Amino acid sequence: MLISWNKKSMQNKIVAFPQMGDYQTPISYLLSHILNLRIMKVPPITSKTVELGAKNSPDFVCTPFKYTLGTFIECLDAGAEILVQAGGGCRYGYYGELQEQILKDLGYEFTYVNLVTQGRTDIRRIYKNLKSIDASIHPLKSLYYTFITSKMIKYMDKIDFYIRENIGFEVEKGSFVALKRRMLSKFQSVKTYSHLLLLYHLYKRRFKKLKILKDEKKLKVGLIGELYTLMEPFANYHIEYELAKYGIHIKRYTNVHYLLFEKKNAVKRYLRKTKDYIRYRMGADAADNIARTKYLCLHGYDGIIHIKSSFCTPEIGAMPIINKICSEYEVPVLYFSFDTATSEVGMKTRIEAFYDMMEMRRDSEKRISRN
């Protein structure tokens, strides 16, 4: 069903969505660019989002939903009156009904657009659902615009893998972050492409230009896990950065672009690369995951850590696979399972003590090979 306003009460509607990370950037650059419409700041994740999303979610939902459900509650109590839902995949593609009936139950008044359905989505709807919202939409506009959307996606993931990778070697602390702040202010003000494509390769040179003192024997771990709880630092109680300190080399390969553009071919090269562990799809990022433990074992990392929300069906399901794979190599891997109880103190001592074994693993290596 299209709505349709005037002009004028057009403009004076406030859309929100929910974060992810520093996805909030392109997410806004396309909406405020193809919608006549006010975009929100949305809050950051603090506290307060995730007891609001808990106290008024299913017990046995899992925790990305808690997240964007309280997420859409605090944009509501701040005026949002279009709430915009882009998850997808898993179970998740199903919940923005759900999130939708729980918000109304709770008495507010909103347009809600879920731009995904059963996990699924394409272009054209896409672009149907926001019409609804906005009946001036330009598909020309819009089209140039979503295709700058998904090269600023493109670069700032690119940006993230280097980031992560010299995050821990940084010579002055903090350089990384700030310069990486930087870089997605200038993007938000981007008028053309060509302009995106010069302020890329401008911070990429940046920040290949950080110094960074990088120990040759420095140790590797491999990310890997639920997507959500991957890419929202406060999900993961910023994992990348408690990593960092110690001077550890970090590679992930989940990230927004993946997602919408590789993963679809990337899952059947992995199920052909893994064989004899899985036949078939396990829903979510199972499939993924287990590829990517298969490949950083033979790869020469020295750890793999599993990430994901409490209830990831998918993920549990394949935990047992990985530790299969992980003892086959000797590599050793640890698990966390977040959720809202989750310590944050729990979680910097197992990664302590994580290291303690990498560092004595990798010290056993040596002795092993000079006798």
The other form holds:
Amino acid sequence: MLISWNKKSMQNKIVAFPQMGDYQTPISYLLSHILNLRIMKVPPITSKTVELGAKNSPDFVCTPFKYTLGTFIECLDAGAEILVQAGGGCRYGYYGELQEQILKDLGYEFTYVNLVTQGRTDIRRIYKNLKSIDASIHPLKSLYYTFITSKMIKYMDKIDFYIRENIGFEVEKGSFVALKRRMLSKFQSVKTYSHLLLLYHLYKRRFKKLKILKDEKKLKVGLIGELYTLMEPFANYHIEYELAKYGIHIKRYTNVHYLLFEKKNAVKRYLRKTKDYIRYRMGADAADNIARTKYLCLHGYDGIIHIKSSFCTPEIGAMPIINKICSEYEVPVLYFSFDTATSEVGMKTRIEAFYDMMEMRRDSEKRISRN
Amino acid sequence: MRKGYLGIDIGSISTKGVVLDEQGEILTSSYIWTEGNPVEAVRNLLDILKKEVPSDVVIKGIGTTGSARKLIGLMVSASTIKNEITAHAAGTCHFYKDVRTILEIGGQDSKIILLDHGIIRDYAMNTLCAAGTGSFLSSQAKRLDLDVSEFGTLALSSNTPVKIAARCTVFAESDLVHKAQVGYAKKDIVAGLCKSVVLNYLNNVGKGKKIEGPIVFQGGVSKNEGVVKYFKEILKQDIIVDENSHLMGAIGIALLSKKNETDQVYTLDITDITFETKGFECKGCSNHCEVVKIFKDHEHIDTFGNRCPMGEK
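Given the form predicted on its own above, what does the protein look like in the form predicted in complex with its partner chain?
In what comes next, the whole complex appears, and the chain from above leads the way.
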């Protein structure tokens, strides 16, 4: 339910939104430029956030729900008055309403804005929703900043591709993470698109200059799965960091730019390419992940890691097909189902064994080709 | 003077130790309960092994595996610290060169390893719950007032195992209580439990995996003849259970430590070393990592669980 507020009463309202990876930078950039409201610096996810979210959520709901609910509670406690949520294309579409009700039942007073309803993103409806929380919103100005933000996301994601492929080989520990943090803080203060473009090229060069010791025989792993768990490091127990420790080249396709701008066209292509396996989209990113599995198998990846939150229905549907493709191409696949109480030690053991296995397979293939 | 290699497998329920000679033959071995205290268990284990190792043997490598491998690795200054999957595969391949499938059911976890010419091709481990593992069997044995060791023989005497819901430990337990209350014979219930372990394993861990012979079954539960019988019956294949099946992880890690051999000589004498751990939640940044600090002889030697240097302070 959206309440229309008059402009005057809204001016000092504080807006908050859920946390996901590093995307706080573009989201707060966008909101702070188009809305005449105060934007909260959303607290990072901690074990306390998860505890809060899990305590107030239905037990069998997926972890993204619990994580975002926990963040909302923390934001409300810190004074937030307007909450912005963006659901996806699965059951998550209904989650907005459920979260709103849970928070209201807890006794909080706030305005809840869900940008994506019924699994669809409609620019005009988003604009209308935003207009309802801030009537002073300017259409042309918002369009311009939406454009800059979309480009910011694109550049961030491009840099992330480079980081994931190379961070396992950095000479100076922590150099990639530190440089990325600097880049994001610079991005936050851009005024124009050309300024952003300039910064992007500058930082791209700086990233390329960071010293790496990359072995040509490096192992390559593809990361696929449910989007929130893939993109929020706290939700996947920093799996990319764990893999990087072994010196693995990591490929992950799912990112916000893909979901917002590329997915719509890509899915048709994906369905064509995987017509031997699937005929329908199966909801959320199931079809995308099946197509990527096939791509990764065909392009010499040593292993695939599929991660999802527990009870993620679309991914559960995709798993048997991913299994089939992987066994046909003889590529090993490792599944992780993360919950709020997953044992980190267990995850590390499985990754270590997966790494050992990929190494052994590599060695045996080399031996065979030499004979 | 002979060379020896020590392998320690510290599991959730039991701690296994083995000393191998250069040919990979077992010089001495020991199997004791962990009892929730891996540090003490390893102290006791080494005390036992120390007495039994022939006096002319020099330890040239120590390997640790199992869930407490890192902690114990630090304590005994191990040269090789590896996960259970790699260790089990290495140990099994040493005795059965052409093994294709390793079934392993331990105290808290179970795994399946598929191999091809000694190379691991695929593996899986149980994920969320410990249904159908050793700890489930031993807790049910206690409920039925039986010793785990008589479980298998009793199961063999039954021809009509009762059906027990195998999906989850809690369901299985309530099902078992119910079956006992309505008057099923104990041996049929025990047989049903063994069968449920096998079904649970094949439906969860073995799901979607192509199980081909030769099959080797190991881990503590492999000592249970009832479970072995139902594996044979359901898979319709022969199952090999080695007499040292419970030691396979320790043997594997000892063999792996042999590969990493250096000039260093190790000691089994750690009685005088004090070894302490302190766990806390690091407040250095927003991650709030659960950190464990390790002290050897009151000196801080390592920290586990931290994602950044903050946790080491």
